[in-house]
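One chain comes next, on its own, written out as structure tokens in the form predicted alone.
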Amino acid sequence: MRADATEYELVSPGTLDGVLALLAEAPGMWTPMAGGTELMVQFGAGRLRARRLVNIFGLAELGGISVGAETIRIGAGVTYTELRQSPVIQAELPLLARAASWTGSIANQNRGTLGGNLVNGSPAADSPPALLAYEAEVVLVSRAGGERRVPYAAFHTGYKRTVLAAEELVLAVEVPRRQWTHGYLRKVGARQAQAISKVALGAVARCVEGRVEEARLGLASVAEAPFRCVATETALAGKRLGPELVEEARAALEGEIAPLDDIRSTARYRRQVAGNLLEEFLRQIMAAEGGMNDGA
């Protein structure tokens, strides 16, 4: 059943202050709408429960990518087209630039925003694995409380649930400017383009003389929400690269993920593929760190 547009209200305050005032006056009554790539699909299908929408697309306060001494700040309203075309993102956060190029069609990339993607909270979203690997923080803002920061790894609390309060808005995402010696991003889906992931892994590592000093791993589609693999990171830290470490890491990953059966895949398949992607990442590092192989 298609939606009836007369049953909905859409307002455009035009400024961040105006939006925050509206959210503060009636917490939970207004749903912010940025690019609308998810909400308009729900609307067209007659499944959009939110009846009062506030337009935040194009707000100047939510735009822009800025580089500081220690962090890169990405406005919540930055689109995926802007992300994939940004020289700064390409140079310093290449996993995020690549993930942006995977997100839907060109039309979706022109409208879809980073903040909107995070708030939507899909466990299969394209940008979370990269943001988890890069240890991003989400900057939230409200009229009464001002800004507060939440590690992205703690932003999702369950399936399509977040720590975002009813009167809050995602203002920006901040990513530390760290030097990683190796990076990896791969998405496994039903086809090469415009596919929702069955499993996706974003990973970075810093290696010195054949040893993993530290690693960061983010997975999509293996839990109720995008997932940071802390136990597997711990299993890798300080260890010498080699086939034994590959097996140890796979076992650690096996123990901490909880994939589900759904219409796109099975839990068994996802568990196997997640381990395969982690192994591929580690073997790529081994090859780059002096041609190590199964006999190393």
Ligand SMILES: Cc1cc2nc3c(=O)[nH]c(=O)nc-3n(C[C@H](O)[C@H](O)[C@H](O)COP(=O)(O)OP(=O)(O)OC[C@H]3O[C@@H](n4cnc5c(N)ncnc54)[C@H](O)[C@@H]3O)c2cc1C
Second form
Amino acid sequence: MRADATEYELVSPGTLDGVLALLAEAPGMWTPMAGGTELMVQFGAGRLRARRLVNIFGLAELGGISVGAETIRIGAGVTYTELRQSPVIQAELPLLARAASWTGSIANQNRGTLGGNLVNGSPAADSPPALLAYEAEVVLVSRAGGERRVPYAAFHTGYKRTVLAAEELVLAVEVPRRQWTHGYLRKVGARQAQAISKVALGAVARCVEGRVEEARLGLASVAEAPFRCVATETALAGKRLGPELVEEARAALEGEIAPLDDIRSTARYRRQVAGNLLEEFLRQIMAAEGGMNDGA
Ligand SMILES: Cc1cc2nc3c(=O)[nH]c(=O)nc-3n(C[C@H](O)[C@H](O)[C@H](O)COP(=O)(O)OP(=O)(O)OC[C@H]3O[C@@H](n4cnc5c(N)ncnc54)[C@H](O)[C@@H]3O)c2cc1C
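Counterpart to the form predicted alone, namely the form predicted together with the ligand:
Below, the chain from earlier opens the complete complex, with every other chain and molecule after it.
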């Protein structure tokens, strides 16, 4: 049943200070609303428990994409449309631009924000694999504590749970500007567009003369929260590319993940597909590195 709007209160302080003051007055009383693409679906279905909403959409302090010497800073209020249309995101963080371009519909992309995607904490969300691979940090802010930084890989603590405190907002996401020679992002779902993924992998690597110097891998839709595959990254580091490494990396990944069985897919399918995606990434690198004989 649809919710009754008269039972809800929505305020719009208009500044970051105003929002943080409200959150600090009674932590947990007010729920921030950014694009509302998650919250309004709950409202429409009569399931929105939060009765007091504070609007943060369009707050100047949460907006903008800025480029520093070491990092790219993306305001939590940046929408998918802004992300995918940003020349700097396209050039330096192409996996994130691609994830933004296949998130929801155009309407979702115009309203949905990066901060909302992270806080909502869906294990199947589209931004996490890219942000994990790029080693993003989340910048949180509260009135009493000021800013604190959390590696994005440590932001999710379980199914739809995060380290965000009730009086905190996500202020921004910062991504180090690193030189990766190869990147990969693939989402496997029931169909190409408007599908919730069953398995998604974001990956980057730096390869020199047929050797993987470093790799970063972010996996979503496999466990209760998106996660970085650190053991598999370690198995790849410093190794010569070739069919043996593909097998070694698949084995490391299979040992590292404990996939879920749920309504969208089975653990067996997810394990197999996660391995296939990693293999596809490695074979693409081998093909790009001068047509190496990968034994395929
Ligand atoms: C039809 C439809 C299709 C969708 N398709 C996709 C898809 O393909 N891929 C995908 O990943 N998602 C998808 N989504 C989910 C949704 O659009 C995204 O998660 C979006 O990024 C949410 O952002 P928002 O700004 O609208 O969040 P809101 O709905 O405003 O908020 C979501 C949650 O985040 C909190 N929040 C928001 N911003 C902040 C902040 N800065 N600090 C602290 N808390 C904050 C809110 O309190 C709330 O708990 C879809 C949703 C719909 C309705």
